[in-house]
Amino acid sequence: MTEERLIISRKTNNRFFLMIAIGVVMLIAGIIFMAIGGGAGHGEGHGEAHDVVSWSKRLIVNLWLNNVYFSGIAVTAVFIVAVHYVAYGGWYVLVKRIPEALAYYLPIGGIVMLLLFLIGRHDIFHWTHEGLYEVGGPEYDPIIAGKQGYLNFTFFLIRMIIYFGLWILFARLLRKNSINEDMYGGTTYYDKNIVLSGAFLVIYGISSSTSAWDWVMSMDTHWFSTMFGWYVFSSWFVTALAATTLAVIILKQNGYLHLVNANHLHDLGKFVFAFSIFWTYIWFAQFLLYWYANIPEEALYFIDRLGGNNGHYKAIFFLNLIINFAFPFLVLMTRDAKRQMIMLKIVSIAVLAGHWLDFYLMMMPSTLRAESGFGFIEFGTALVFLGVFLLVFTRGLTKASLVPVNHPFLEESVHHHV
C-alpha cells in the first residue's frame, strides 16, 4: 500500500491567516464599540473604570469559552484513536491520522488555558475572589468557603498542569508509535500503542469529568451536577467525531483519502448520528432529575438559562436542542444520508456549531449573566481560534502519511463494507 501525503498550498494557509487578521480586527472593533458605548447591557453613568471591567471580562470570558471548546476536541481525539486500539478497531485505519493530527493543538491549548486563568480567573470564576472566605467579612460565603479544599488556586493550577502534561504525553506517544509503525512496520509499534491506549482511557475517563468541573462547572459554584462530567463528554465527543467527519470529506473532495469509500462514512455518520443522540439523553437525564425534584439551589442552573436574566437565553436553550438533537437525528436517520458526503458535511458543520453554542450556554450565564451577546468580541475570538485550529491540524496532518501503510489492519479497512 503506497503512502498517501498531503501538500498544504500557500493559498490555504493564506486563508488561514486571513481568517485570524479578521478575527483580530473584529476583536479590536468590539472593544473600541464597547468602550465607547459603555459594555454590553450597561447604562450610562457607571464610570469608565467600569467600562474596562465590562469589556475585558467578555473578552476573557470568550477567550476562554473557545480554548476549552476546541482543546476538547483535541483530546478527545486522542480518546477517539486509543478507543480502537483498545477495542481492536479495523474500519477506522483509513482515517486515524485525521483524530492524530487533532490533538496537535493541545500544546498550544494549554498554554492559552494557563495565561487566561492566571491573568483573567476572577472575570472567569466567582470563587477567586478572597474576600469569599475571610470568615465573618463582607463577601463571606459559607458554601464556597466550604469547597475551598477543592477550589482554591494552587491545587487548581496543579490539576490544570496534570491535565495537559498527560493529554500531550499520551498524545505524542502514540503519535509517535503510529509514525514509526510506517517506517518500520510489524506489531511491535501496535502492540505498545494497544497498552499506551489503555492508560490513556482510565486517565481520559477520569480527567474530562474532573477538568470538566473545573473549566466549567465551577462558574456556577453553588450548583453541581453529578451528571455534568458525561454532559461535557458527550458534547466534546460528538464535536469531535464531527470535526473529523468533516475533515475525511475535505479531503476527499480535494483529491485525498482515495481508499476511503461510502462505508467509512456511513460508519462516521453512524457515530455522529448516535451520540448526538447519547448527547441527548444525558441532556434530558439531568434536566429531568432538577424538574423533577424542583429544588430551588438545584434548578437555579435552568432558571438562569430559561427564565433568568431577563429571557436572555431562552432563545438559545431551545435552539441548542434543535440544532445538536433534532437537526442530526432527522437528517442522518436514513442509511443513504450517512453514505452522502454532502448530507455529512451539512450534519457535521451543523454539529460543530452547536456545541459551540452548547458550550456558550454552559459558560456565559454563569459569568456575563445578561450581558452577553452575539457580537465583534465573539466572532472574533471565535474565527482566531478556529483559525489558529486549522493551522496547527493541517500541519499535523502533514507530517505522516494519510495512509498509515503499516497498520496491522490495513487491508480490513480497505476491504470494509457494512
Given for the second form:
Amino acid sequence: MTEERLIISRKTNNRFFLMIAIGVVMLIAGIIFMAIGGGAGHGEGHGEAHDVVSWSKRLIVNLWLNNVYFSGIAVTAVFIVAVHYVAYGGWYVLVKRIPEALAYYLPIGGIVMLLLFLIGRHDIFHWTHEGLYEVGGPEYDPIIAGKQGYLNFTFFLIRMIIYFGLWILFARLLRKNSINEDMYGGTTYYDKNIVLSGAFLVIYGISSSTSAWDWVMSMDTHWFSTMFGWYVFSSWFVTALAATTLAVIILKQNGYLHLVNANHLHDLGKFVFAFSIFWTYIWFAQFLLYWYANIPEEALYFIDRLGGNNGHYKAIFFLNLIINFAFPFLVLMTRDAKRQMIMLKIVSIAVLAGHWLDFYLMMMPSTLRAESGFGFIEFGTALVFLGVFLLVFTRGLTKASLVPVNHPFLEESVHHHV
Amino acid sequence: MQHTSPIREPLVTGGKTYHDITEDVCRQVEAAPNPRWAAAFGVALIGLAIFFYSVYRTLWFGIGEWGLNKTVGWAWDITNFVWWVGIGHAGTLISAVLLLFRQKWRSSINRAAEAMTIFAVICAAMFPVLHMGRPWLAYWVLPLPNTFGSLWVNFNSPLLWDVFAISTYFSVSLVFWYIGLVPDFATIRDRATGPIARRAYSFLSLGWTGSAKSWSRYETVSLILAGVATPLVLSVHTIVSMDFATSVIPGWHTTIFPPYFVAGAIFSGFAMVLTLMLITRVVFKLEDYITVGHVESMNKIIMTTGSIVGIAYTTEFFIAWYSGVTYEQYEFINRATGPYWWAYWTMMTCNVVTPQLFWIRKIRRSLVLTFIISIFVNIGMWFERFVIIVISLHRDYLPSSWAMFYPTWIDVGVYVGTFGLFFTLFFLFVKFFPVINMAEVKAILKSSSGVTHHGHHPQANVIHGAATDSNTNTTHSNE
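Form predicted on its own done; form predicted together with its partner chain now:
Shown next: the complete complex, the earlier chain at its head.
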C-alpha cells in the first residue's frame, strides 16, 4: 500500500559525475600548482621554510581525511539502524531506508582505506618510519617504540581489515533482512535483525573507539587521550544524523517520502540538536581536563591547534565550536525550527561541513603542520568523495522501497505525532 | 492519534481499568500500616540510630574517628559520597531522559525512582559535609561576601562546581518529583475520609482542580523540567568526575572520566531502582504495573551502561600502557595486582561480567536473578569508587609515604547509617505517598494496556499472524 520507489534520473546521475569530474580537475590543477611551487594556502609558510610539504603528502592526507569522514558516516548509519532495532524504535521506520543506504559506501571506504595505508602510510603516520624503533639510532624515539606492540604495520592492517569486514558483513545482513521483510512480511526478519543489531552494537562499541585510535589519534603519535574514541564517535554520530536528515529533506522536496511529516523531521531535528550538544560535551570535557592539568605531553595537542604552528589553526579551532555547537544549538532550539525543512536543511549542511572541518582539525596539524590550507586539493578531494558517496548512496536507495512496507512498527511511524 | 504496534508488550497487565489504578495505588496510602511495613521501618530506624551515633562521634571527636591517614585523605567518605550520588541518577534519567525518548514504560517506575534519587542525594550530601569537620560552617562553600565570615570561594575548584551541580540537581529533581505528585495528592485528598488526611493532602496538592488548564500547564512544566533536568543528569556526575580528573594523580587524570562516570552512575542507579522496586512491587501487589517487561527494559539499560563502563575500564588500561607514562602504567598494574587487587577484581566481576548475563533473555526476565545481579552491581559500583579513590592515593609519588587504608567502626557506621537514613525516608515515602504515578499510568493505559475494545490481548494472535494485516489487531480504542 505504501511502497515507494526512488528513481534517480540520468540528469541527477550526471550531476554526481560532474561533481567528480570537477573535483578531479580541481585536484589536477591543485597538484600542478603545488608541483611548480605556488600552491594555494602555501603563501604564508614563512618562518619554518624547512618543512615544505610535498603535493603528494598533502593529497594523501586529504584523501585519508575524506575517507575517514565518509566511512564514518557509513558505519555510523548502521549504528543508527541498530540502535533503533534494539530500542524498539517505532517513529523512525519511515526514514529507516536512508541510513541503510548510507552504509553502501562501506566497501569503497574499506578499499580506499586499505590502498591509502599501503601506499601513503609514511605521509599519514609518523609511527610507520622504521628509524624510530632502532635503539641507539639517530631517529630513535623511546615513546613511540613503547607503542610498537599496537602501532605496527601488520597489526594495524589486520585491525583495519577486521573493522571493515565486520562492518560490511553486518550492514549487509541487516539490509538483507530488511529487504526480505518487504517481500515476505512476518516478524521473523524483524526478530533476526534485533539479534544482529545487538551483536553489531557490541562490535561498533569497541571498533568505533579502536578505529579512532588507529586512524586518527595515532597521527599525533605521542599524544593520547582516553576520551578520543568517544570524541570521534560523537562526531561521526552527529554527522550521520545530519546526513540522514538532509537526505530525508531532499527526497521529500523531490516528491518522495510523502508519509514523512513534520513530526518525523522534529525527531530528526531533536537528534541533531541533542547530539551536537553531546559532541560539545565530549569536546569540552577533553579540552578542559588537559587545559586544567597543563601537563606538557597532553596539552601539546591543543597547543598545536591554538597558538602553535604560528597560530595557523586558531581560527578553525574556534570556527569548529561555532559551527558545530553554537549554530545548531541556537537555530534548532525552538520546536518550530525543528519542524521546518529549511531550518533543518541549513543546520544539517552546516553540521556536515562543520564536522568535516572537525576531522580537518584532528588530522592536519599532526601531518601538514603549518602548511595546510584550503586550496584546489582540499575542495577537489572533497568533491570527488562527495560525488562517489552520493552515487553509491542513491544507488543503494533505489534498490528497495523507500518505505519498509512490512516493518511491524510502520503503522506507528505513519501515525507518529509529537 | 497514537498508534501502538501489536507486537509491543503491554505495559499494564491484568485488564486494569482507570478505577483499578486509583484503587491499587491509593490502597497503600489509605490503609493502616501493616506489620511488615512497621517491622521494616523499625529496622530502618535502627540504621538511622547508627547514623546519628556515628555522626555524633565524628563531630564530637573529629575526623580522626575515621580511618583516614596523611596519604589516604579521601577514602570511605568520598567513596560513599560518589556511590550515593551515582544512585541518585536513575530517577531523573527515568523521568527526564526517558520522557524525551518517549519511553512509556517509565510511567510506572518514575515516581519511586525519583524519590530514591532525592533520598540518595541527601545521603550523598552527608559525606562532604561531615568531612568538613566543622559542618556548622558548611555555608562557607557558598559564594557569600567576605564580611559574612567566609572567604570568597575558589571558582577554579571542581569541588565548588560540585556544590553548585549537586544543589541545582537536587532542587530540580525535588521540584520535578513534587510537580508530578500534585495531581495524585489531589486524588488522595478527594478520597480521604479522615480530617487529618484531608487537611494534609489538601495542603500537599496545592489546590489542584484537575481542570484542562491545570493539565495543560502540568504538561508544559513537565517538559520544561525534563529539558532542564537532562543536562543536569549529565552535569552532576561529570563534575563529580572532575573532582578527580582535574588533579594530576595517576588513575584520576584521564579524559574519559566525565562520560564514563555518567554511564556508571546510570548503571548503579538502575541497579538500585531494581533492588527497591522488585521488593515494592511484590509487597504492594503492583505486579500488573511494574511488569516483567519493565524489569527487562531496566536490565537492558544496566547491560548497556555496564558494557560502556567495561569499555571505559579497558580504554583506561590500554591508554595507560599506550601513553608511555610510567606513573599511569604503574597505577594500573597496582590496581590489578597490588595490595588492593581484591577490590579491583570485585569491581571487574560485579560491573563488567555479571551484567553480561543479561544478554540471556531468560535471565533478564527472571526476577530472582535480576534481584541478585542488581545487588552485585550495587556492590561493584561501590568498589569502583573505592578502587579509583583509595588505590590511586595509597601509593603516591613518594614511596616513603605509601600507606594502606583501614576503615574504623565509625567509617562503617556512617556508611551503614546512611542506609538507615535512606530507608527511613523511603519507607515513609512508600507509606504516605502514592508509589506509582497514577495520572501518568492512566495516560498510557489506553495505548499500552494490551486491552483492545474487543477486550482481549492482541499479542495472543498477532505474533504468528501476517504483519501485513496490521490494521486488524491494533490497540486503538474507539472511545
